[in-house]
Structures are given as structure tokens and as C-alpha cells.
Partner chain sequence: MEIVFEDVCYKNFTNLNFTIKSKTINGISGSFINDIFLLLQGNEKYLGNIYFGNVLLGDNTKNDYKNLISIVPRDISKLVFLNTVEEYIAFNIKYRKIKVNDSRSTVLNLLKQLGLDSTYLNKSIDNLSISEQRLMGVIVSLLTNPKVLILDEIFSNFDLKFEKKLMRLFNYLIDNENMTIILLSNDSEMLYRNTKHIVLLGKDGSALDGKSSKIYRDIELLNSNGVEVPDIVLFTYKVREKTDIKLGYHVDIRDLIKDVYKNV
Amino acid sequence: MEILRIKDFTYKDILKNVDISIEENSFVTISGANMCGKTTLIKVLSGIIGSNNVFLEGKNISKINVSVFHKKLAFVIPSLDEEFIFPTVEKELFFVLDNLGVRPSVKTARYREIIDLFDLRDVTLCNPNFLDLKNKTKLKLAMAIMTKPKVLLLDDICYMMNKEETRDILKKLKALQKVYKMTIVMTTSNLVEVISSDVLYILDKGKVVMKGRPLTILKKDNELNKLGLAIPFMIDLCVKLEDYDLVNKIVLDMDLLVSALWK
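Taking the form predicted in complex with the partner chain, give the structure of this chain alone.
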């Protein structure tokens, strides 16, 4: 069932006739080179940039009551100069719960559930502004999903993270999709992050130029390279080895690929 839709939307010269339909409980990634319109698209979907062409559960978002909208749809759009307000992670999270008017009887349970989900237990008394990047990102995600939204929009959430940190964050997002039945829409210019998603959209100069299963799209190495995108190493390697008839499928595990090549 469709949960979020942007219908034939054009915005200045940044987005052109963008039409994207997002299924409930899916993990959708939107990728493309720098300045292709990813951030703008997330801002339109999240209502930051006003539009009459975005529909949440079939209703035009401009007609939905703001507080109802934000309970159903949350977003994290990182900014380079953002700061947390409170001196501890615990206070920061409780502030969000207080603001949401969560009953005192369930507040603590909700808080514990969230810090366990994001492995934040060890940093609850730390100043959030001094956390490392991974924990800062986890905290932002924790704050965003306090309302248990149906849709979570994320703009380049793994920026500046190393491979291990990125893997960890993606694992958490998959858990959100599975445990909370959340629909996740995430932008990234790093194609390594798209492999585990259900649907991948590629934007170029504000237009959707590819849509499909990530592995199917990632095989189009020449087209993606032309757009300025780097193919994940194992996929790039397998696609090129396929050209030489040395393998006949994508193998993501390096050890398995070595064994397959030198039996």
C-alpha cells in the first residue's frame, strides 16, 4: 500500500517532474551525485519546502494538521552547525518526551526502549554536543522516532562515518523498519549504503533517471559512473568479472568470490 507520494513535482530548476511513490514499510534510498536535488526532495517530502504535490496516506500534506503530520512523519536533516540544547543525552531525550506530552507512567519505559534500541545507555549522562559522530547520529534518530512515526525521512545520515559506523547505523535503520514497521526514505551519495534497501531511486539534475532493486541498478556501472557515482567495490568487481565470463553473479562476500575464482 502506498504511504507517501510526490506527484509530478517541479521546484525551481532543482527538481523536475519528480514522481515517486513509496510503499508502506519499505526502505527506499534516493541517490545521485552532489547537487542533483536529494536534499531538496527530502525537504519537500518533509514539508519544509511547501508543496501541494505531496501526499501522506493519500492526503495532501498541506491539508494535514501540523501536529498530526509530525506524529506520522519524522525527519533528520543534518546541518553542519547544529547543536543540542541540554547538558546530557538523558535530558535531551526527556525534553522531547515532555514536549510530546507522553504520560509520566510510560515516559521512562519509552526512554529506556529508545536508548536500548540505539545502544545509547553508556552515554546518557554525556553532553550530546561532545559525542562522537556515530552517537550523535543515533541520538538524532532516537529523538526523531520518539513519536513512533510511520515514515522516517533521512538526509545523508551516514555522512563522515567510516564503514563500520555506517554498517552499524544501517543495521539500526533495518531494525526500525522491522520492529516498528516504519517506512524509511534515505538519501545518500554513497552507493554502499543502498545495497540493503528495497527500492533505489537515482536522481540526476533533479530528475528521476533510474528506479528499481538496488542490485539491478548497481550493475549499470557505466551509467552510474557517468553520473559521478562510485559503485561499491564488490559489485564493481563482479560486474567487470562478468564481462570476462569469470563469474556469473554478484558475490558480496570477498572470501566467497576468491574461492569461486580459484576453486
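Next up, can you give the form predicted on its own of this protein, since the form predicted in complex with the partner chain came first?
What follows is just the one chain, with no partners and no other molecules.
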């Protein structure tokens, strides 16, 4: 069932006749080289850039009550300029729980669960405005997940995270998607991050030029290279090994790949 749709949308010289349908409970990634229009597109989907061409659960988002809209859809974008209200991470998170009306008897357990999930335990007493970009992003993710939105929009969420942190965040998001039956739409220019997706869209100069399963698209290395997208070595290697029936999935860790081949 379709939950989010942008229909035949053109915006300035950035997006051109974009038509994307996103299914409920799916994990969708929008990728492309820098300046291809993916950040603008996700801002349109989030309502930050106004449009009459975006529909949430079949309703034009311009006609949905703002408070209702923000309960159903959350948007996270990494930014050092974000200003938080409270002097500590702990107070910021408890404020969200208070607004959600979480019962006092379960509030502390929910708080502990979320700080453990996003590895925030060491910064709970820090001023969130003074955190680095990585921890600010994790905090914003934690706050968004607490509201249990139907749709979670993420713009280049793993920016400034290392390989291990990126892998961990994507693993958490995939698990949360299943637990909360959440639809996730994520942008990235790093093709390592698309593996978790159910559907991958590739943009070029504001147009959708490719759509399909990530593994199917990643096999088109010549086309992707022409679009300015570099296929990471491990993905390229696994795709080629799959053609010889030596592996049946993408393995990003070299030691694990060697073990798989040895078996």
C-alpha cells in the first residue's frame, strides 16, 4: 500500500518531473552524485519546501493539520546549527517523553533504552548544543524514533560517521523499521549505505534515471560510474563473485568474505 507519493514534480532547475511512489513499511534510498537534487527532494517530501504534489496516505500534505502531519512524519538532517532547548541531552529526551504522554512508570525504561540504542550514555549530561555533528545527529535520531512516526525521512544521516558507526546505524534503522512498521526514506551519495534498502532510486540532474532493487542497480557499474557514483571495492567484488555463484549476498567485511569463500 502506498504511503508517500510525489507526483510529477518540478522545482526550479533542481528537480524535473519527479514521480516517486513509496510503499508502506519499506526502506527506500535516494542516491546520486553531489548536486543531483536528492536533498531538495527529501525537503519537499518533508514539507520544508512547500508543494501541492506530495501526498501522505493519499492526502495532500498541504491540507493536513500541521500537528497531525508531524506525528506521522519525522525528518532528520545532520546540522551543527541545530539549537536544542534544554541544557542536557537527558533533559532534552525526557522532554520528548513528557510531550508524548509516556507514563511515569515506563518513562525511565524508555529513556535508558533509547540512549543505549544510539550510544548516547556518555553524553547524557552534556549540553546538546555543544555536541559534535555525529552525536547531534544521533540525538536527533533518538528524538525522532521516540515519536514512532509512520514515515522517517533521513538526509545523508551517516555523514561524518566512520564505517563501523555507519554499519551500526543502518542495522539499527533496519531493525526499528521492522519493529515499529515504519517507512524509512534516506538520501546518500555513498553506495555502501544503499544495501539496507528495499528500493533504490538514482537521481541525475534532478531526474530519476534508475529505480530497482539495490543489487540489481549496483551491477550496472558502467552506468553508475558515468553518473559520478563510485562503486565501493567490496560491493564491486561481491557483485562479480555473485555472477560466478561464489557468494549470494553483499559482504562488506573482508574477513567475513574470505570465510564465506572458504566454506
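Rigid core here is just the name for the largest C-alpha set that superposes within 1.5 Å across the two forms. Values in this document were obtained by computation on a predicted structure and should not be read as measured data. Numbering follows the first chain given and starts at 1.
> After the core is matched up, is the C-alpha of residue 240 off by 2 Å or more between the two forms?
Comparing forms between the two forms, the residue 240 CA shifts at least 2 Å.
> Note yes or no: does the Cα of residue 14 move by 2 Å or more between the two forms after the core is superposed?
Result for residue 14: no, shift under 2 Å.
> Once the two forms are fit on the core, has residue 97 moved its CA by at least 2 Å between the two forms?
True for residue 97: a C-alpha shift of 2 Å or more.
> Superpose the two forms on the rigid core and tell me the Cα shift of residue 132 between the two forms in angstrom.
Taking the core as reference, the C-alpha of residue 132 is shifted 5.5 Å.
> Once both forms sit on the same core, give the Cα displacement of residue 87 between the two forms in angstrom.
Rounded to one decimal, the shift is 2.6 Å.
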